[in-house]
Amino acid sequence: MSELQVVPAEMERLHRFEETAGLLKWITSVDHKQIGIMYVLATLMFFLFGGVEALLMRIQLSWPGMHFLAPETYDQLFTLHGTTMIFLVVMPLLIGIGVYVVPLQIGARDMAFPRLNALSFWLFLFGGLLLYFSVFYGNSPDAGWFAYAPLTEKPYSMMEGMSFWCVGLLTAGIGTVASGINFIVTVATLRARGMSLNRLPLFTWMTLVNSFIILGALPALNASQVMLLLDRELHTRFFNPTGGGSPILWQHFFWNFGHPEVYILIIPAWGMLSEVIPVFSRKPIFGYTFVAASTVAIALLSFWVWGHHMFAVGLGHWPDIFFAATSALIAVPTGIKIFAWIGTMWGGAIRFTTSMMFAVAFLIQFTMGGVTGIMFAVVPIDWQLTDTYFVVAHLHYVLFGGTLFAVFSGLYYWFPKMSGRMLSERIGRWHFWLTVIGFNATFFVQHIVGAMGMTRRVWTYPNLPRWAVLNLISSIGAFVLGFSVLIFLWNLWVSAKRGEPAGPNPWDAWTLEWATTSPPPEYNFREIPPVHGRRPLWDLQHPESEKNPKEHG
């Protein structure tokens, strides 16, 4: 076995953390670990904002004919909630965890462009704050997170909040594109010696693929926001039908971004599952090559399916057939991942930590969301269910039951590395069960009421049979879900201060981030283990495995 690569003392002195007082140390930092933590903290703040908005809407919808909110206020909360959760919570949260973990997993000392990394974070944060400044301006966006024209155009929407929406998301979007570039260059140039692409940890691999999707998808949204802003403020007519513009053009631009965005919001979460499940099953991932290749297939197919969001607008017979076929086809590589994770657990010595419990719940709930997604690939079903609460249920089973369950799994897994302390497993189980109960109570019944014909984006609804009780159950579940989030935040706070010390590798994991201290020093590694396979720390404990030239793990 070759000797460890030792970081020279002069390099250690060069990268030693400069002592800076308090908050200024974080504001001026270019250390990927601090920036990753700031991403997580900022998204948790926006998560609370979006959660409060959701609870206010659920109070309004808890019974027919409620007047808890005015219709105009409901529209603004609806827009802010969707925008916040998609653009200011899920996407930057996944980027932030990647910023923290990816350099550690590949044996690098930082991102390729540390200052660009910091700029990306501040662009995201100020873009989000600019959006919420509209609340204090008294004129929040009110046309939905999808911002369909002509609802966003003057004179249809005189609310200046839509201009805040354009500028805020454009600012955050530029930061997201910069992050995508940074991830690609980091993985391409800073991998440890011996770490070929075929040996990348799957979280890093999926973050890399996700970065290419970001570069392909985000420019469509950024460009359309510029055009919408020009329509609103300089009276151009890209999307305004009164001046010869096309509202359908906005939908093409938006969903050309919007469906790849679905995979931007889930692929890194799949990467987290691909790290957590093998470690707590004590088995290497089943079908590494198939999991990696299926991610590339999904990335390519994600740009061919946007039209299934537009079956109801009259694209024509042949476009409907094409987008229906591609939408059904994308389920194949997704199913490969599900079977790979199940195959990894099959026969394994499973340890049901809180992280693993969230991973298993993800498999069940994301599969439910995927099945209802395939239903929308069937054009007649889509015509029947589009713009109903069935769509709301599907979306949340994918993005909350899928992505956020995976993120909870990943945070319980990597929190010891970030903080040096363990999250409480006892509190974690309370968090898990209340989340599962609250989530399913909130969104499962929405499948039923949606199939019964209740349209989404409505301020109130008629007192039809069973609608009232189903909506009441959904609202009660939302408050249970909100309480579970407070328990999670309490667990973070208490454990960060007085949790059990973690040590370098509390899970007996295999990837390089566990080869350094918890939390890592600024330079990450004093010694970088040699990489001879997909599980470098396991290789160190089993040097005889190097005699087998076949890739193990």
Contents of the next structure:
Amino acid sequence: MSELQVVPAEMERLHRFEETAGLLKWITSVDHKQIGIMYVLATLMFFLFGGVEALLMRIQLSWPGMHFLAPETYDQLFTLHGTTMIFLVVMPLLIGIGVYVVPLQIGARDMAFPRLNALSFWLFLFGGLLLYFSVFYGNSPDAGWFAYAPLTEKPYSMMEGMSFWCVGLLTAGIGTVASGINFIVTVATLRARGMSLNRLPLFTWMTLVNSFIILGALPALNASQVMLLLDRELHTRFFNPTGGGSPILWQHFFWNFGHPEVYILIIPAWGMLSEVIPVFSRKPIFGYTFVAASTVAIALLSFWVWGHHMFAVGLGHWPDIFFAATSALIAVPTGIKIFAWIGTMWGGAIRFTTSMMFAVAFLIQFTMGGVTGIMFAVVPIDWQLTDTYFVVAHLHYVLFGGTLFAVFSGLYYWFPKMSGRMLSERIGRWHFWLTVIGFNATFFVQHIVGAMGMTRRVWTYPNLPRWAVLNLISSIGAFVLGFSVLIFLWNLWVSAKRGEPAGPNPWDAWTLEWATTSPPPEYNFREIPPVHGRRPLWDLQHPESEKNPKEHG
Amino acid sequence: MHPPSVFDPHSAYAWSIYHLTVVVTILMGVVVLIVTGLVTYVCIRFRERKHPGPRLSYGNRKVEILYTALPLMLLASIFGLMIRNMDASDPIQRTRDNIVVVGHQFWWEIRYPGTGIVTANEVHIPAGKPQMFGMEAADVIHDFWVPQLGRKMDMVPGYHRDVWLAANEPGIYLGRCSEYCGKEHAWMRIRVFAQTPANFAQWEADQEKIPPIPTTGDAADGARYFTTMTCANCHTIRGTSAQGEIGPDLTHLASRTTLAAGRLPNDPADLANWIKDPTKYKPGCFMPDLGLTDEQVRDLVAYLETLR
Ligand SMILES: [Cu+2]
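Beyond the form predicted on its own, can we have the form predicted together with the partner chain?
Up next: the whole complex, starting with the chain shown before.
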């Protein structure tokens, strides 16, 4: 027990959060905790941009024949929205939380390469700002986040928007690859004594697996962005059919990145749930090995499914069948996780904190996004529904109802560690319920309107039976959702200032990040508890579990 | 008029996809219900208040294998259904194209290789007879989607694709471009007119005729304007010197029901509005505002209205 009070009081005073809060300290920081927090703050800023873009689009779509936005504005908005949310919000947010949490979870002093870590962050931030600079430059990218050639080639996109898209994401992408390397080396070399790979906390495990996917996938994107940039600026012909290039080649390259990317956007979120659900169910994860191994299976399979984004291209039945098979297979390890989390809750003593509520909502909403994903793996269904609002609904159920719900869960869980103060549970309830209502109102109806024939990326649509009212519901839902985000920001703000002090381990959790003060001192740990199993702090409280081989992994 | 719904199939192909969609949707609905049911049960039964003492358990190999194997079996059976369904939804044997559709930024060129008919934006087919559609693109990627009649198919520049579509009964089927193709993508809509074989034959006969060039009245002036002004650079009217290929073929413009891929109804007033300022209605389209006088517009409309 005594080892829990690892930090003497005077050391604690020396390293108060406030003392390191000067702006210059932040900008020059190579401390993973400060960099992690800067990631979170920067992504929140981009999240606001992306959210406002979404709301503007929803106003335009709230009724057929609206003239709120000009078509070219609408096109820029949906491109910026998709690009922002994927590249400047979800991916860096997951990386940022990883940068904060992973070294703590493995009992390390910092990331393996602290300066590289800072470089990754600044590349991401300035890559994002470069993309947004296009707005002031007079023309933002307008060809959708997957930038299909030849629409993105110079003859069809004369303005510089798409070049900004290439260069901005290229910059951020280099940072992402560096983060991937950094995570891998950190986990490989800096684990506390006794923490073998099969005792890794699952969030760290999934971040590790994710880093390998990043290393495999991001270069495919960045290389094709270079090619597109060459096509645009130096008149090469990679994707331009008039000079012997192929637009389909772009699609292969892009989705060869794009589908692994989908998993990059979800795997760390699964890791968060695999921390939150056991702690609030007061039970270890159900089937650690299956959860860990299924993540590896997904990582391997994720590089073999890209063609399911291209069923409508008409590659032929055999390629379609191949990609349908791999896509169906990848659903199995995903299902394993859902059931493992339910199994964890089974027989537990569940505490419904806001964090846990987001985790529970994730289980249902992510399943809904998952089953529509399976529908898209069924080739003939995809032949009808791809590029309709059914896809828009599907991807938001996965990325918002899935990833972002898990991130909310994770932030409610780790905010006390990061700030030393608890987020308000009372505001948290409001945030939770408004998010659930707003989210489902916005996106559920989009399944229906998509199957009724509404395609995505249209700034206006015909007044066919029921289309108007369904779109109106979706738009109202979007504003409820927007409001819930404001409540969340409010919660962050007031709780950071006046929240209840958290203490080192407010949730009575088991992994190493809770074995130090909140926020941790610059050097993280004064003393690291011995690691004999997957739940070191539990072992400290239950010396008898020493004899339980299952606890050891 | 049939709205472009997946749930309103009107051909064997669309029916086949529709059946599969319904079966899979039901199965997936059951999966969602099971998960939701389990989650709800667990949340109620194992709340801390109801169930304060957690059971210590690390997993259960049998259960783990079960929840790996059952989804695998479900997916394998869906996969089996899919394989059986694919050829019915999109038969792979090909014949000569009955119709070739070429996607342009932001309109459809429609050619009938058998008869040489060329038209735009409105496809006529004989009801009850499967049609082999060839799909091509002139500039960027488009996608031809009329869900009541069958699958969608991307139109990729540099590639030719074939797809079977059909309509069982006569009627008007609405569809649209389903791959984002630029500023006026939203106004790139399709109408398919399925006609009884007799009516279709009549339509073909009408389209094959070359309309006479009017010699008197406003229409004669209009005909002159058309060939002497820039219109002829972009548009073709068979039987005249206008042989442009940038815009839609106007040989039988007056026989169509809409203008500019569904943007306006085809009546004299809207036609005049369109010719006067196309970019007012389709700001991103590639027909410029030519600064015509009202009189020129009136004459041009009078001429174009003779192109039945
Ligand atoms: Cu198009």
